[in-house]
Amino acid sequence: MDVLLLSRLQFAATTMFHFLFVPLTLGLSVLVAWMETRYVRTGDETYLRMTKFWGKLFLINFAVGVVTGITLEFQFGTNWSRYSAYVGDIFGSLLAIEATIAFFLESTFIGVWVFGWKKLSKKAHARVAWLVALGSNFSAVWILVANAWMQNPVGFTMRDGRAELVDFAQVVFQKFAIVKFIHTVSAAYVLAAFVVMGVSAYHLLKKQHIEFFTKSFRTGLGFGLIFSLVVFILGDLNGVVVAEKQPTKLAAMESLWETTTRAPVVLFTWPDPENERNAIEIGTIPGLLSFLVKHDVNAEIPGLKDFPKEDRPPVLIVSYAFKGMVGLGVMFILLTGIGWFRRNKLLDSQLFLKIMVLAIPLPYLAIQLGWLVTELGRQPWIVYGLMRTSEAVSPIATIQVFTTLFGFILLYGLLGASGFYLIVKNAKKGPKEEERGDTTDIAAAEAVA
C-alpha cells in the first residue's frame, strides 16, 4: 500500500466513525429541546422526564463525537498538507468559523443546560436547550458548506498557484451547499427519530413506563415521518444538482455507460467496471432518470464512456451504495407511515414494535452509504475538476501513515465500544422515577465522564 491509499483509508475510517455520532447529536438536540418546551407549556412531568432521559443519551453521544471530530480535522495538516496549502484560504476559513463560533456556542450552552436546572427558570432553561440545538446545527452548516465547495468549487480565483477566496457569499449560498445541508441534516433527524422510536418500542414490548415511552415514540414518529419525506424530496433535488455539476457521479450512481436519451432508472444492476456490456439489469423504467434530473423524459444523459477512464469514479461501490441508500429511504417513509396509522394502538402492534427495534441501525447504514456516494462519486478529484486526490497527499513516509491508521482503528474501536455501551446501557435502563429536574444534571455529567 502507498501513502495515498493509506491516507485515504485513514480519512475514510475516521470520517465514517465520526459520523456515527454526529447525526444523533444533531437530531436529539432538536428533539430534547422540543420535549422541554412541551414540559414548559403543559406542565406535564412526563415531558420533563423525557427531556432528562433523552438528554442524557444526547450528552454521551456528543462527548464521543467531539473527540473523534478533533482528530479528523488534524489530518488536513498531517496527511493532506498539499491540499491545505492549495485551498487553505477557502477551506480553512470555513473550518475556523465552525470551530471558533458554532462549536463553542454549542459547548458553552450545553454546560449551561446540564448544570442550570436549579439556577434558571423553566422558560430560560428551555431557551438554552434551543440554543444547544442551534449551535449543533450551525456547526453542521460550515462543515457541509466546506464539503459542498469541494464538490463544486465557486467564489475563488487562482493566484500564485493557490485558490484564494473572492466571494464568500457565493461559497456559502450556492445551490450545492443549501441542498446538501438540508438533505444531510434531515437524514440526521430521521436517524434520531428512529433511535427514539426503537428504544421506546423496546420498552413498550416489555410493558415498561408505558406513558413515558408512548409519548416518546409519538414524538419521534412525527419527527421521523416529516423528515423522511424531506430527505426523499431533497434527494431528488440533489440529483438535479449532481446531474448539472458532476455528470460522472450521476452516471456511476446509475451505472449508465452509454449517453442515452430517455435514460432509464434500473432498480437492480450488477455492473462490470471493465466491460459495460456484461452488466445485468433488472427492473428498468425507461425515461425515469431523464425526467428526475432534467424534468424532461426525452432528455439526454451523458454516460461514463463520454469521459476519460481516469476521470471515472468506482462504479460498483457508488452504484450499490446509492441504490441501498434510496431503498432504505423508501423503507423509512413506509415504516413511519405505518406507525402514524398505528400511533394510538402501539401496545397492540407487537410485530411493528419489534420491527422498529430492529430498524435502529438502518438510518446509520443509510447515512454511511450516502457519504460513500458523495465522496467516492467525486473521485478521482479531491476538489472536483480542480485538484486530484493524488495531488493532495502529504510527502510523508508510508510507515507513518500505517502506524497512525492502525492506532486510530484501535483507539476508535475502544472509544466507539465504550460510547455505544454507555448509550445502550442507559437506553435499556429507562428513566428513573426520582429524576425530576434537580438530580439528573449530575447523573448526566457522570454518564459523560
Second form
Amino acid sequence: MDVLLLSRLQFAATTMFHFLFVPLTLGLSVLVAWMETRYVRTGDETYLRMTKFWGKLFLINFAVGVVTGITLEFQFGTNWSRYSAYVGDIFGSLLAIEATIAFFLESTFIGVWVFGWKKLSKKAHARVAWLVALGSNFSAVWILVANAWMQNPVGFTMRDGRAELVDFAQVVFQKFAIVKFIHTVSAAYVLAAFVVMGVSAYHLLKKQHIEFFTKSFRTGLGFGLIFSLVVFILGDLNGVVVAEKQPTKLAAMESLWETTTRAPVVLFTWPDPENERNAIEIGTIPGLLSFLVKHDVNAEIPGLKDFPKEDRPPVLIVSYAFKGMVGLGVMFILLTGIGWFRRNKLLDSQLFLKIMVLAIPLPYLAIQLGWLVTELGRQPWIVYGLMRTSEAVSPIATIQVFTTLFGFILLYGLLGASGFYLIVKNAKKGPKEEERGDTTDIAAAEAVA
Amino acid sequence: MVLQSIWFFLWGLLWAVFFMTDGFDFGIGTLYPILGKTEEDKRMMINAKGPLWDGNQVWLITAGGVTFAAFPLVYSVMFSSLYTALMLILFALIIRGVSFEFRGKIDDPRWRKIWDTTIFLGSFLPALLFGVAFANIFQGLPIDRNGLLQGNLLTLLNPYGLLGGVLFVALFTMHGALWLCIRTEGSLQARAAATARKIWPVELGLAVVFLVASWFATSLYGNYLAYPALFLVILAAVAGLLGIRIFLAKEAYVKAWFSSAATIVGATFFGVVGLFPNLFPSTLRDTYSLTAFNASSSPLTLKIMLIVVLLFLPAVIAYQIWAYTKFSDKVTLTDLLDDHAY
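Output block for the form predicted in complex with its partner chain, input the form predicted alone:
After this comes the whole thing, all chains and molecules, with the earlier chain placed first.
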C-alpha cells in the first residue's frame, strides 16, 4: 500500500468515526436545551429530569466527538500538506474561524453547563444550554462551508502557484454551502430524534418511567418528523446543486453512463465500470432524474462516458450509498409519520415501538452513506476540478502513515466500544426517580466523608 | 509586512495562552498518580479542572487553525515533518479527554484504574512533547528546500529538545499544583502546596539552564542583542518565577498561580520574540526557513482573519474569564455527588 491510499483510509476512518458522534451532539444539544427551557418555563420537574437524563447521554457522546475532532484540525497538515499549502489561504481560514467563533463557545459553556447546576440561576443555566447548542451548530456551519468549497471552489484566483481568496462572501454564502449545511444538520437532528425515540420506546415497551418516556418520545417525534421532511427536501435541492456543479458525481450517483435527455431514475442497477454500462437495470422511470435535478423532464443530463475515465468517481459505491441514503430517508418520513398518528396511544403500539428501538442505527447508517456519496463522489478530486487527491498527499514515509492508521483503528475501536457501551448502559438504566434536594445531598456528602 | 508581523505575534500569543490555560490541566494530570492518594483526592483533582479543561483545549485547536489560516506553508511543512511527534500528542490528548468523562461512569476499581493511567499519560506526554517540539522549533530543524525534514523522531530527541521537554513538564506541574491549591482544601491542598515548593527549585534550575543553553544551541538571542529592550520579556518570565516562590510562602495561591501564568507566557514569548520573523527555521540553509513573510496567506485573508479575531477573541476571553471566576472556589464533596460530575 502506498502513502496515498493509507492517508485516504486514515482520513476516511478518522472522519467517519468522528461523524458517528457529531450528529448526536448537534441534535441532542438542541433537544436538551429545549427540554431545559420547557422546565424553566413550566416548572414541570419531569422536564428537569429529562434534561439531566438526556444530558448525561449527550455528555458521554460529546466527549468522544470532541476528542476525535482534534485530529481533524491537524491532519490536513500531517497527511495532506500539499493540499494545505495549495488552498490554505481559503480553507485554513474557515477552520480557524470555526475554532474562534464556534468551538470556543461550545467547549467553554459545556463545562459551565455540567458543573454550573448550583452556581447559576435556572434561567441562566438554560441559556448556557442554548449557547452550547449554538456553538455546536455554528461549528457545523463553518465546517460545511469549508467542505462546500472543496466540492465547488469559488471566490478565489490562482496566484503564485496557489489558490488565493478574492471574495470571502462568495465562499461563505454560496448555494452549495447553504444547502449542504441545512441538509447535514437536519440529518443530524433526525438522528438525535431517532435516538431519543428509540431509547424511549425501549422503556415504554418495558412499561417503566411511562410519563417520562412518553414526553421524551413526543419531543423526539415532533423534531424527527419536521427534520425528516426538511432533510428530504434539502436532499433534493442538493441534487440540483450537484447536477449544476458536479456532473460526474451526479452521473455516478445515478450510474448514468450515456448522456441522455429525459434521463431516468432507475430503481435498481448493477454498474459495470469495465464496460461502461449497467449490467442490470430494473425499474426505470423515464424523465424523473431530469425532472428532479433540472425541473424539466426533457432536460439533458451528461453521462459518465462524457468524461475521461481518470475523472470519474467510483460508481458502484457512490450509486449504492446514494440509493441506500435515499431509501432510509423515505423510511424516516414513514416512521415518524406513523408515529404522529400513534402519538396518543404509544403504549398500545407495541410493534411500532419495537421497530423504533431497532431503527436507532438507521440514521447513523444514512449519515455515513451520505458522507460517502459526497466525498467519494468528489473523487478523483480533492478540490473539485482544481486539485487531484493524488497531488495533495504529504511527502511522508509509508511506515509513518501505516503506524498511525493502525493506531487510530485500535484507539478509536476501543473508544467507540467504550463510548457506545456507556451510552447504552446509561440509556437502559433510565432516569433517576427524582432529583435529590440539596439537604439530602449534603447528608449524603457527609456520609461519604 | 505589518499584517504578517501582527499575525506572527498573534500566533505566538495563541500558543502562549494555550500553555497558560491547558498547562495546569496537564500539570494536574501529571501529578495525578502522586497526589491522588484516595478515590476522593482523585475526584477532587479532576473536578478541580473539570469545568475548564475543555475550553482551555480550544486554544490549541485555534492555534492550529490560525497556523493553517495565516501561515499555510508552515502548517503544511511543520505538521507533516513533525508527523510522528504530533500524532503522539494527538493520541495522548484523545485519551485524556475521554478519560475524565468515562472514568466515573462505571463503579468498578479496574475500570477506574484504566482511566487513571490514561489521565496521567494523556497529560504528561503532551506536556513533554510540546516542550520537545517547541525547543526544536527554537533551535531549527534540518528542513530542506522542499520542506522535507532530513531526519526522524530521534532527530527531535536531541539534548536541547529534551531540555525543553523537561522544562515544560516542570512549568506545567507547578501550574497544576498551584491550581489545586486554589480549588482544594485540607490534606490535598497541603500536599499540593508542598509539591509546588519542591518543584520550584527544579523549575528555577531548568529555566536557568534553558536560558544558557539557548545561547549556545539557538540563535534566539540575535533579536535581543539587536533590541536590548526585549530582554524585558525574559525579565517578566524570571519575575514570575520569583513571584511564585514569594506568594507560595505567603499562601497567596491565586497570586502564585498568576505568577506561574506569567512565567509560562514569558517562556513562550522568550522563544517567539527570539524567532521573529522565523516560524520554522531550517538549520540547513537560511533561505529554506519558513518565515512570517515567505509563508503567509494573502493580505486579504490576513485582513479578514484579523477582523474575525479582533471581533470574537475579546468575547472569548471575556466569557472564559467569567467561567474561571465562577469556578475558582473550592470543590466540595457535594459537587462530587452531582450526576454529571466527573
